[in-house]
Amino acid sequence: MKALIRATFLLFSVLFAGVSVAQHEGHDHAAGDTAHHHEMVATGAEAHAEHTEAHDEHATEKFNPGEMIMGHVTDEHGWHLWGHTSLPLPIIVYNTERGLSVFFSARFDHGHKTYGGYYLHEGKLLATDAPDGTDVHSATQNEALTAATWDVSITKNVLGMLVSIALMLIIFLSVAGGYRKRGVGAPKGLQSFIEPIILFVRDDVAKANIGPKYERFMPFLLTVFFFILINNLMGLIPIFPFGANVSGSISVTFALAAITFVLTLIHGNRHYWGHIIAMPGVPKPVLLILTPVEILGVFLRPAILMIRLFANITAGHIIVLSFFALIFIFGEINAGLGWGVSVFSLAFTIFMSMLELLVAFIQAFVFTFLSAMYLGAAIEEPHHH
């Protein structure tokens, strides 16, 4: 289905590029004839010069692949659907001087206008003293207002997380209902797909890394595994309400890693902290170097979790979008060249989509596995010989 959608989008984009090239050539030829015909009329020549200058400026606007790619992988205050159609999302912002403001992002006119004393700049909400409807290029940022502004809007990633949470509730409530009806018998339907994954997380992740006390951490490990997995899979579907880059958001991965970090600090026993602060059997002069390194490692572990998930998921999306961008880049040079490149771009896009499908499972497993390993090291009891 995804390949069919991308192929359709590819055909429309190439056709649009060919029509645009033909229109530009036709306008340039007509402009030359008009200038020659009205060269003795001063007012007509001036009007034609202004029109030609505006047309040339429009014609020199080139496709910006970086802007297109970053616009898809970063968070937004609206959800682009198709063409110039977007789904406006609620803007919820609190300012110490203006109080609470709640409105929809459609008031910003796709980020071109100000409203309610605010405007969007590179996806961020900034405060301004400019009146409503002012063009953002002429709006000036008010540093005092911006410093005292808290943006708690429902963004694209927030809505994507809400959708994933709803899916998780539907899946696990359905599976729980199946166990209530059939007991511990042979699983059926959705239960037969979810149960092997749960057993895998329990036996190969939790038990293998945490040990006998694994049960207290199973709710967290299962939740984080399925949350990452579902959001990774949703990000591969370019249709609303899917397509949000939730797992590729550094704020989301930071929150997940922070939970692992807090659990490690809370459940760390005396044996764990003793090896970090003063490792037994190590000379005291060496501890002056080793102890700071071990303390730094406590903070580096969740940082590794955060960066690993964010970088891998975001890189996959950027690569897929880069192949799409090649079609438009070469299409601006020549329509036929765009057609030729589109064949290879589509093939690589399908290949990367299959690879991303595998990465979606791998990254969910790696994050859960490392979290279990850190928790297991925190509660490990000393070995007596």
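Numbering follows the first chain given and starts at 1. Here, rigid core means the biggest group of C-alpha atoms that superpose within 1.5 Å across both forms. Just so we're clear, the structure is a prediction, and the values are computed from it rather than from any experiment. Compared with the form predicted in complex with the partner chain:
- In this overlay on the rigid core, residue 299 has a C-alpha that sits less than 2 Å away from its partner position between these two forms.
- Once both forms are fitted on their core, a CA shift of 2 Å or more is seen for residue 95 between these two forms.
- In the core-superposed comparison between these two forms, residue 280 has its Cα shifted by less than 2 Å.
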Contents of the next structure:
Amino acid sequence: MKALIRATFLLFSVLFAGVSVAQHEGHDHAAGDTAHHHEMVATGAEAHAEHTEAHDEHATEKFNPGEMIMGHVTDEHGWHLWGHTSLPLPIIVYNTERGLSVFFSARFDHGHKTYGGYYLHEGKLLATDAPDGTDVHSATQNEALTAATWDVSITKNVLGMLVSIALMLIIFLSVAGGYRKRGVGAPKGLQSFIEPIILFVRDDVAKANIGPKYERFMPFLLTVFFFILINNLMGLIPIFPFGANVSGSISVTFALAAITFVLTLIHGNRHYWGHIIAMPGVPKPVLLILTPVEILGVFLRPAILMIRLFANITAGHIIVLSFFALIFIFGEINAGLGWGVSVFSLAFTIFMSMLELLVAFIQAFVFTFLSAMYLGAAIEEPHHH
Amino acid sequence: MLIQFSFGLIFWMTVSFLAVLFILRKFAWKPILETLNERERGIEDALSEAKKAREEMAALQARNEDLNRAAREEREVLLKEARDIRDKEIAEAKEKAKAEAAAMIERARAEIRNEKNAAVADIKMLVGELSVEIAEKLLREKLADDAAQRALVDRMLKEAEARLS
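Please supply the corresponding structure for the form predicted in complex with the partner chain (the preceding block corresponds to the form predicted on its own).
What follows is the entire complex, opening with the chain shown before.
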């Protein structure tokens, strides 16, 4: 029940955040349109001047907390570091008509320009017929080509994930090395930190939920647990190359939940499917209602996995960032007020970060635990009463 | 914006997650889990072995006690038997000694009786002879004088008395 209330709250907060962003973008469009009119009468050189001016205008623009927060919790092509400095990341696009294009995100000039027949709009890569270097506001989307576009760019989240994966490989290969070296001897160093977690996943997650056949799911459960945990923790470190909101990205949680889903489909036995399609001992008329519900449940379980992880991690980030945003909102009113608020904001941020540290573990555990439960249900043998 | 399924991210996520899964399964989870299992088996074996050793120890002790008790019982039995045999032998010896003593006494008595009988017989013979002698002398004196005969008998009797004493 508590979880339900929390999920509802999170969903609402996410929706509200979405609305505020949408409003913000509406403003942007309006500003863009006026800029566009200016450019229509300006020559090339002047256009450049206009552009830098627009940039300056942007710099002195009022602080927009919605934009700041969304910028931090969503994915982006290129990694925004500070001010107008972004780390260029490779854009990899495959278009069934145009073929493969690979170039750096810097070519888009922070999303203001088109390049190679593509431009960025609201974090999405769209195809256009406009020549390179056209301002995005004058570029029109070629919908047929966009539909044929497969964007597999190394985005901020992909890079963040790769960093986490590299960390994971370093940690676990060295831990495995420790086991090879010391054999059954007492664990040492990192090994003794990781071992209790592995044992916890094995005994309290896998064995408890799957039963005697737990062993074949151990690699999956351990990888999922540590993947989520490390990405959660990395997301809390605000310094490059960490801080990407990987486990709070719905695409990532979707892929994770999909893997659990596929595993339950593969390993589901006759007993499992029998209970879904026709629950034994239930009268036929009731089955008419029950069977659709059960089938819906099969899809709902991974969907819940996906939403829970995404919402928890993203909500935590939004709250922490909101406390920071408060400093600047008050700071705009009065510098002294900003400093005053910063004390409270900092205290709350530290408190929230502690909470997030806990949530990082809890969510990794919950995802793994529920995955194990679903897998356990899928391979459960019929009880002989 | 926030809820945006991006194909690229899902693609990279799936590919890299599966890659990590396979790498870690082969090079990390397998050796780690195997070692952990091995260690647990080792601990279990050691514990069960210790238990077995303890049980063996207890069994050995019980057997030793049994042996001790049996030995003690046997010793008791042997001692009892020895005591019985000794008592019996002593009793027999006593019995035999008593019987022998009785026989010896009996023999002594018989001898005494025989000697006495012989002595009595001797005395009877002597008394007879003396009677005959007295009678002979008496007869002779009687033939001479009455007074003399009487005197003679007195004298004869006195002589016989003296000889007998």
